[in-house]
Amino acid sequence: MIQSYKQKHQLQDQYDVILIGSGLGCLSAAAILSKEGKKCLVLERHYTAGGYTHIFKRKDYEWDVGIHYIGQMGKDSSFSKRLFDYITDKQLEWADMGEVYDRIVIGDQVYDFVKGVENLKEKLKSHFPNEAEAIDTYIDLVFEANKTSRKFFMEKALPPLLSKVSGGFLKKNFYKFSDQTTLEVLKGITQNEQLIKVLTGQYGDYGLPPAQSSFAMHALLVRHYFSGGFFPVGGSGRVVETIDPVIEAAGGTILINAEVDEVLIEKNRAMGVRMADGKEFRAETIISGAGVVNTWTKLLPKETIQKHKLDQHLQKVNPSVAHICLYIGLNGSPSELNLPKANYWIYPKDLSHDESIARYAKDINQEFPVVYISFPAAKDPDWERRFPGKSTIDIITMIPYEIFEKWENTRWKKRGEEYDALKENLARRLLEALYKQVPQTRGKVDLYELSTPLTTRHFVNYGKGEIYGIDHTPERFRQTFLRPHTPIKGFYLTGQDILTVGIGGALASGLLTASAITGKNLTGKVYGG
């Protein structure tokens, strides 16, 4: 039954603009949408809004699914900030980590990811310190890389025609560094494979190892968190709840437990959608921000595929990495416990970051090539108060989704005993990384649940259990097609899909596109917002 997200509200048949699912990419464009005036309505496939920023709760816990830490909220100034103050109307606080945001840790060797530029290059030098002139020129690098991407996301939100025009001039500079994977970069920085190592200690956060991912993908996420990790405060549930009210004062709104079935296109006009009940809505302007290959496939009619080949663009991406999560319940609060604020990034000691994960795709009992813990209770300083005597942990590895495929046609929750019984094999393993690394949260383990790709493929609806969306390979960001516009008169992306993986890349992807429809630079309304 459809329903609002949160209080009731008399819905209408026509609306300005129409957005098919809830993550941060829709929610962005909503908002900033919603500020021009635009009437939308959000409709949400599941029985929660959020996407990747929705909670979830057992018991006496509540768990983040998405978001685990997000870079630059510590000042007014930076883009992210702003941006979030503007769709938020300044509602959502964050929370600092503090000095370490990212421990990465190789075999016993632990190398602490500090914020500050000039003191996170101080401390890996203090680790490599005959490889100073490296560090210095990798951080040069990615700030070059990161100055680039400016004007290639720009291109992103022009029209069709000025971008056969200008677009070539916009991007060349950053495909110089798109077209290189992280390791072709770092190779020619340095010889030294554990520093390489730990440089790309984030790769988890992107899905790709170095010698597969694109080095600009590693620059915009490594340089978004120099200034440190930030949390909600109160949890990312926060992110929806402050966002719903801005769309809401324009008389738009989110629908829960409303699934799109097709989007009405007339004479290659974007019309409206219909409803998996057979309703329809209408609007002048449709925005998906289900995936580009959930959009091509399963939103759009066979005859409109055809006509824009756009299933041809498909054979030109792939799905990102799946994963499994497990959410951890203990007895205890987060001071009580000491539980740390920093992410744990867990790593064999023996192979380099691409080794280990052809070794584990081969056999999954293999060590995990990643393991990478979560504290998002001691990252809350609401949490006390909402939850005493209680923490949680995630914790979060890669897993190949053929390993889940025989199960894919099986109900949530009822997938049988030796699916169950694969799980909890997978969920020991999981607890006794932490254990190694946080010793003092054994015994205090309350419950934990593990999400397979199987989960992620329920509830944000993509077909192999995808955590990124498709792939940040060199190849990507050579794909034109990944941008606000589309064939379509009327249809628009989203999401991370259009930009890059993440909290950030999503949050801008809904600025970019709701630029593009307006035909307006809104950068300059969110930065005097």
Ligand SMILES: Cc1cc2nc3c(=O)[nH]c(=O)nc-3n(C[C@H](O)[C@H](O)[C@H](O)COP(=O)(O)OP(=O)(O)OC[C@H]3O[C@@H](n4cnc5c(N)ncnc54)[C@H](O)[C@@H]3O)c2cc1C
Second form
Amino acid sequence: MIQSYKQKHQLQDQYDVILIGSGLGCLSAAAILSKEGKKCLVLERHYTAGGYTHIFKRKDYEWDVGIHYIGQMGKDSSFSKRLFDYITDKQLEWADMGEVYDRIVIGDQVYDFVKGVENLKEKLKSHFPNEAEAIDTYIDLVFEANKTSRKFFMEKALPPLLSKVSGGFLKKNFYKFSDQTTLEVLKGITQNEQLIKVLTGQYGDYGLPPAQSSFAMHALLVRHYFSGGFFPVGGSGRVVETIDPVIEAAGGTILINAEVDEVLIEKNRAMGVRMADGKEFRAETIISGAGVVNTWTKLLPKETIQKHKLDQHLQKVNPSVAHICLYIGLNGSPSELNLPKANYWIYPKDLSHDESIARYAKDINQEFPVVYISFPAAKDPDWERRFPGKSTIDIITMIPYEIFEKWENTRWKKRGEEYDALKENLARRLLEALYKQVPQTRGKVDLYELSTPLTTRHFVNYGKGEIYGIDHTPERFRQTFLRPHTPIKGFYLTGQDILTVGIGGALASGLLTASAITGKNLTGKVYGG
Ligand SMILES: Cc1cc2nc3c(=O)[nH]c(=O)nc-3n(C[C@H](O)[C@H](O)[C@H](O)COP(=O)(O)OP(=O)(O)OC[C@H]3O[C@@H](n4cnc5c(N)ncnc54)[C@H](O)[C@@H]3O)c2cc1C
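Having seen the form predicted on its own, the form predicted in complex with the ligand:
Then the entire complex follows, led off by the chain already shown.
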């Protein structure tokens, strides 16, 4: 049954803006539009709000799903920090992860990614003294690609007609970087395979190995963390907790267990939404943050899809890879267990990232192409107060969706013995990877639970269990339909698909969509306010 998240107002049939999904893209857009005096209704199909920023609890533990670390939150002047402060009325605090934010482990070699770009350069050069010039060139290119991205992203807020006139000019410099794969760019700088492997050691953050990913995505991601990693004080649940009052203050509200079935369209104008239970809500402006694939295939009427040939758009993009995540609860506080704050990225020694993915895609019993270990309890300074004597660890790896496809029509928690046995096998392999890197955790594990691509499909509605929405290939960045405006009047998109994956991407997408709707330059307000 539809429920309010923390509703203070009487539910109405008519709002100024309806937002589909409560991911950060929609939350950010809703908070900004609320500050513009709009009454917003956020509709979330899950039993909890926040999209990938949601948390869940078992026994004495709480886990974050889609936030392990965020960059650029240290300085009050940074764009993401300003925007978060704006949409939360400065109620969300951030904790610095310290000197090392990512640790790349290849066989028995360890490479730390340290805070501060000059420190990082030095660190890399200490491992690869003969590659000093290549490292400098690489960092310069990362900055250059980032510089060109500003106009590229700004262009997305332009009305379609204006975009046709001046879009090409604004995007052309970015395309020089986005059209190339990460590997193509890196091979132009160095032939050192180990250096390439290390420099792309965070590829899991955008889901594609070097031969497939766009260099622009790679550059945006690595630059994002140059000034270190940050974690929300009090855990990811604080994101929606601190945005909700801003939406409520303007008379809006967030509903959970509220699945939108269809957007109501009359004469090519969005009028409202019909819920899965048949109830209708009306608004002049509708925003979907439910992912472009869901929006184009499930939420719009068939006639609209045909009229605007929306299905053809999807032939040009691919869903991102699926993942499994082992959520672990441990006896012992993070300090008692001496848990690190840095994320560990563990890779096979023998093959390149692309090769080890190909090997594993053929047979998942082969070595995992990547094992990512995150220590959220250690990152949150408020954790020990909230959960004394306990810790949590998350371990993630990729997995082809097809492995789980045959259980697609079974029910959550009741998928059968074969499914449970496969999960247990994968969980044990991931636990062994943890014990190898952090041996003091052996014997301390109290409980663990593995999520699969079907979990992602069930809770966050990504049909192929995709971890990051649409894949970040060079072709993705050429797709002009990935923008707030759609061919339907009053109907807009937001979320990671219209910009890029990541908390920063989703956050900024909300600002972009709010700017496109109001026709105002709201960035100025964020900086002023
Ligand atoms: C395992 C994992 C780890 C991550 N770690 C990090 C990290 O450390 N740092 C970082 O920056 N980023 C990270 N990310 C990425 C980041 O979390 C996402 O890019 C971002 O949160 C996506 O936000 P979004 O607004 O696009 O929507 P989402 O969070 O994808 O939310 C979409 C929402 O729409 C809802 N919905 C779908 N269909 C309907 C419907 N019909 N009716 C109503 N609601 C609907 C869904 O239930 C969902 O809640 C991670 C992601 C994952 C999966």
